[in-house]
Structures are given as structure tokens and as C-alpha cells.
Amino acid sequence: MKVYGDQDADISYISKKVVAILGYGNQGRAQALNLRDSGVSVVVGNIEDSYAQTARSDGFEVYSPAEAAQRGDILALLVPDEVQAEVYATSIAPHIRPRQVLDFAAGYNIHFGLIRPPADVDVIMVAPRMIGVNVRRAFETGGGVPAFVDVWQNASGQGMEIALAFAKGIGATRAGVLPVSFRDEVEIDLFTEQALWPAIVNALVTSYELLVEKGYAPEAVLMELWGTGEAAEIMTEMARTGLFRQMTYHSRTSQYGTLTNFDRVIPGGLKANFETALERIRSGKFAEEFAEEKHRDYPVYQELRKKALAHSLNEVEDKVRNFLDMAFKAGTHQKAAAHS
């Protein structure tokens, strides 16, 4: 697969255009600041709320989404997936003009047909593979985060050049940009959310409940499973050195225990469950279900969220977090005293 770097992108394709960032949230703020620092003209489209106030504090001109859509040559739709179609229908579609560019950070609404742009505009995707705060932090330190890029509709004939220029403007080409289709981006992303993470979270909760049932102290169990952040560090090391290669940083006992039990602890039905989840995503059934859930004001989500927050492990987490905070502060004071 081709990986695009800085040398493959020419920012002049967007440097004389106005980029309208629609939605000044997680990704919106990071991308707006990075683009401005790259010499690109940026305006912000946002409803009047705290995000609009933040954009003004950051020195941007802030307009309503509709007015920003009229002012921008490139419209970056960075509002959440579930409201994008509504924002497009009310604020963009009535004002869209030929040769504008629609940029998405996720393939959801285009792939599932919730947004249907006219044939005379470019439709591109520049999708950073990291939360917005890290998109900004990496840029400020001279780096970047990887991104996926694609052109869904190439009305101008320069869609890929514009997409790569945008990726360069936010710093993504510093780390590497991969050509990944709208379809693949959204289906892989949804699969991770609906198959992999449920399996991981379920395994953690089941482990916690079993060990507490068997008489182990809840605080000790929670700290060992995820409370100290060791699991997060292991995941980070997987990304740095490799899923299996990172095992060399663990004891021989740990490695032997993991490798000899690898095939035993994975239920035979896990792959079948994953395939079912993927088919539900690819068929569009999930998108239909989620649209209905939104229409009904999220009753299922609210009930499941309430149930999750009622689990007893939440109280144990509070205790462990307080303990770790105090331990960290004590350690910091001792270190400061030693150097005084």
C-alpha cells in the first residue's frame, strides 16, 4: 500500500482557498489551528455555544454554519456523525456551489448515503487516526499523526491533490497518510467499536466480577486489571514494537502464561460473533438502527449507559483513583524535597 509523506503533498492546492471548519470540537479545533499555522486561511462555522467562544478566543472569525459554508471553498464537516446529515441539509445544501470541496474526517454519512452531495463538488476524506488533542499536540512538537485519505467524488480532477494538501496542512503527512476508502474506514472503525471493544470491556468486567466473587479485594483486582494504567502502557507498546514483540518486556512467567493460554481463553464463537457484527455493519442495518435510535432520542443508549454507571466497580474505581492520586502527590513531594 502506498504511504504518502510530506514530499507527496503540495499545500499550494489549498493555500489560496478558504477552509471553513464546521464544528469546533475535538477534531475541529485541532485541525483549524494546525491549518492556520500552516498558512491556510480558516474560518469557523459553529452555533453560538462554548465552542464558538473558544474559537473566538483562539482568534478565528466565527459564523453560523450556513454563513461559513458560503464563505468557505473547502468545507470540513467535523461535527459528530449523528448530526452531520442534519447540518448538511440545513446549512450546506441550500448554499453549496460548484467546485466547492466537502471534506470528512469519517466515512459514515457518505458511505451510508445519509449525505448525497451534488455531482459538481469534490468529496474527500482526511481522517486522522487519533483524537483531536493529540493531532494538535503532535503538530506543535514538529510531528504529526497518521491519517487515512480518499476521494469519493473527483469533480475538479484534483481531489487527491487537495486531500493530500489538507492532510499536510494538519500535519498528517509528517507521520504518513494511507489511501483507505470511505467504505473501509467506516466499516473498520465500526467493527472496532462494535466487536473488538465490547469483547475487551466484557472480558475486563467478567474478570473483575469473577475475582471479587472468589474473595479477592475489589481494589486490588481493579488496580491489577486496568486501574494503574499498566494495560494502557502495554497497548501503547504494542503500537510501538508489535503485538507479540512487546511481550519481551514482560517476565518469562508472563510470556509463558499468555502464550500457552492464548487459544484456550478465546471462545470458539468469538470469530462467529465478530462476523455477525461485521455483516450488520456492512449491510447498513446498524446505520438504520442508529438513525431510529436518534429519532427516538436515544432510549436504548440512555438505559444501557445508566446500567453501566450503576455497576459496583464504579465506586471501587473512585477509591482506587483517590488512593493513586494521593500516592502520586506524596511521591512528587518526596522527590521535590530530595532535590531541595
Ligand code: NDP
Second form
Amino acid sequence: MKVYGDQDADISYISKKVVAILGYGNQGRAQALNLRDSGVSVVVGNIEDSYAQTARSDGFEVYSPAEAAQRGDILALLVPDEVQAEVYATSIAPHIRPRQVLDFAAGYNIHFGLIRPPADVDVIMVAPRMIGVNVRRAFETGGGVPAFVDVWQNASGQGMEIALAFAKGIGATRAGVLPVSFRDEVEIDLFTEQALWPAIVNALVTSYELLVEKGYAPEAVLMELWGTGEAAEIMTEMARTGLFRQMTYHSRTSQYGTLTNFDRVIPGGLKANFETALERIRSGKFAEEFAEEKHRDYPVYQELRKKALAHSLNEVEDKVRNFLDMAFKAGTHQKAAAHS
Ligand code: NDP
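We have the form predicted alone; now please give the form predicted together with the ligand.
The complete assembly is shown below, putting the previous chain first.
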């Protein structure tokens, strides 16, 4: 797969245009600041609230989303995925004009047909693979975070050049930009959220419940399983050194135990369940269900969240909060290196 770097992107495709950042949240703030530092004109569209105040104190001109959408040549829709269709319908669709560019940081609304732009605009995606605060932090220290780019609709014939210029403006080409379709971006992202993370969270809760049931102290169990941040350090090392190669930081006992039980703890593996989860995403069933859930003001989400937050492990976390904070601040990488 081609990886685009700085040399593949020409900022002049956007440097004479105005980028309207619609939504000054996680991604909005980081991308607006990075683009401005890259010499691009940026205006912000947000309703009058604390986000708008932050944008103003960062030195941006702030307008209503509808007015910013009219002022911008490139409209970066950076509000949460579940409200994008609404913001598009009320603030963009009534004024959208030929040759404008609609930019997304995720494929969801375009791929599932919740937003259907007219044929005479470009529709691009520049999707950083990182939370907003790190998009900014990496840029400020001379780096960048990787991103996926794609062109859904290429009315101008320059969609990819514009997407790459935008990626350069936010610093992503410094790290590397991969051409990944809107569809693949959203399906991989949802799969991670709906298969991988539930499996990991379930494994943690099941381990906690089992060990506490068997008489181990809840505080000790919680610290060992996730409390110290050691698990996070191991994940970081997986990214840095390699999923299996990072195992050399652990003792022989640890490596032997992990490798011999890899296939044993879930006989038959997770694949069949994961395939079902993927099929639900690919068929559009999840998007339908989630639209209905939003329409009913998230009753299932509220109920499940309430249940999760009522789990007794939350109280144990509160009890050892000081200890957890100190362990986390101290960093656990060295501990991981020497860990049995
Ligand atoms: P945030 O939750 O940080 O967005 C907050 C912004 O959206 C605020 O400006 C808020 O303003 C505005 N907003 C929220 N609700 C509404 C509404 N109903 N009408 C108008 N504006 C609203 O979003 P993210 O930055 O997390 O996500 C933006 C996009 O970036 C999404 O497509 C997401 O998938 C993508 N993305 C996010 C990543 C992340 O790390 N968060 C990583 C990569 C991509 P106000 O409340 O004042 O209206």
C-alpha cells in the first residue's frame, strides 16, 4: 500500500482557500490550530458556548455553523458522528455551493448514506488515527500522527490533492498517510469498537469477578489487571516493538504462560463471534439500530452505562484512587520490562 509523506502533498491546494472548521472539539481545535500554523486561513463555526469562547481565545474568528459554512471553501465537519447529519441538514445543505469541499474525519455518515452531498462538491476524508490533543501535541513538537485519506466524490478532479494538502496542513504527512476508503475506515473502526474492545473489557471484568469470587483482595486484583497502567504500557510496546516481539520484555515464565494458553483459554477462538459482529456492521444493521437508539434518546445506552457504573469495581477504584494515580504517574514501563 502506498504511504504518502510530506513530499507527496502540496499545501498550495488549500493555502489560498478558507477552511471552515465546524465544531471546535477534540479534532476541531487540534486541526484548526495545526492548519493555521501551516499558513492556511481558518474560520470556526460553533454555537455560542464554551467551545466558541475557546476558539476566540485561540485567536480565531468564530461564526455560527451556517455562516462559517458559507465563508469556507473547505468545510471540515468535526462535530460528533451522531450529530453530523443534523448539522449538515441545518447549517450546510441550505447554502452549499459548487466547488466547495466537504471534509470528514470519519467515514460513518457518508458511507451509511446519512449525508448525501450534491454532485458538484468534492467529498474527502482525512481521518487522523489519534485523539485530537495528540494531533496537536505531535505537531507542536515537529511530528504528526498518521491518517487515512480518501475521496468519495471528485467533482473538481483535484480531490486527492486537496485531501493530501489538508493532511499536510494538520501534520499527518509527517507521520505517513494511507489511502483507505470511507467504507474500510468506518468498518475497521466499528469492528474495533464492537468486537475487539468488548472482548478486552469482558476479559478484564470476568477476570476481576472470578478472582474476587475466589477470595483475592479486590484492590490487589484491580491493581494487577489494569490499575497501574501496566497493561497500557504493554499496548504501547506492542505498537513500538511488535505484538509478539515485545514479549521479550517479560520473564520466561510470563512468555511461556501466555504462549501456551493462547489457544487454550478460548477453545475454537473468537473468530466466529467476531465474524458475526463484522457482518452486523457491514450489512448496515448496526447503523440502523444506532439511528433508532438516537431517535429514542439513547435508552439502551443510558441503561447499560448505568449498569456498568454501578459495578462494585468502581467503588474499589475509588478506594485506591490515590494509589492508582501515583502508580500511573510513576510510569510502569520499567516494571513491565522486569515483570514476571
Ligand atoms: P467532539 O465530541 O470533540 O465535538 C465537539 C464539537 O461538536 C463541539 O464543537 C460541539 O460544539 C460540537 N457539537 C456537539 N453536538 C453538536 C450539535 N448537536 N450541533 C452542533 N454542534 C455540536 O468531536 P470529535 O472531535 O471527537 O469528533 C469529530 C470527528 O472526528 C468525528 O467524525 C469523529 O469520528 C472524528 N474523529 C475523532 C477522533 C477523536 O479522537 N475524538 C479521532 C479521529 C477521528 P457545541 O456543543 O458547542 O455545539
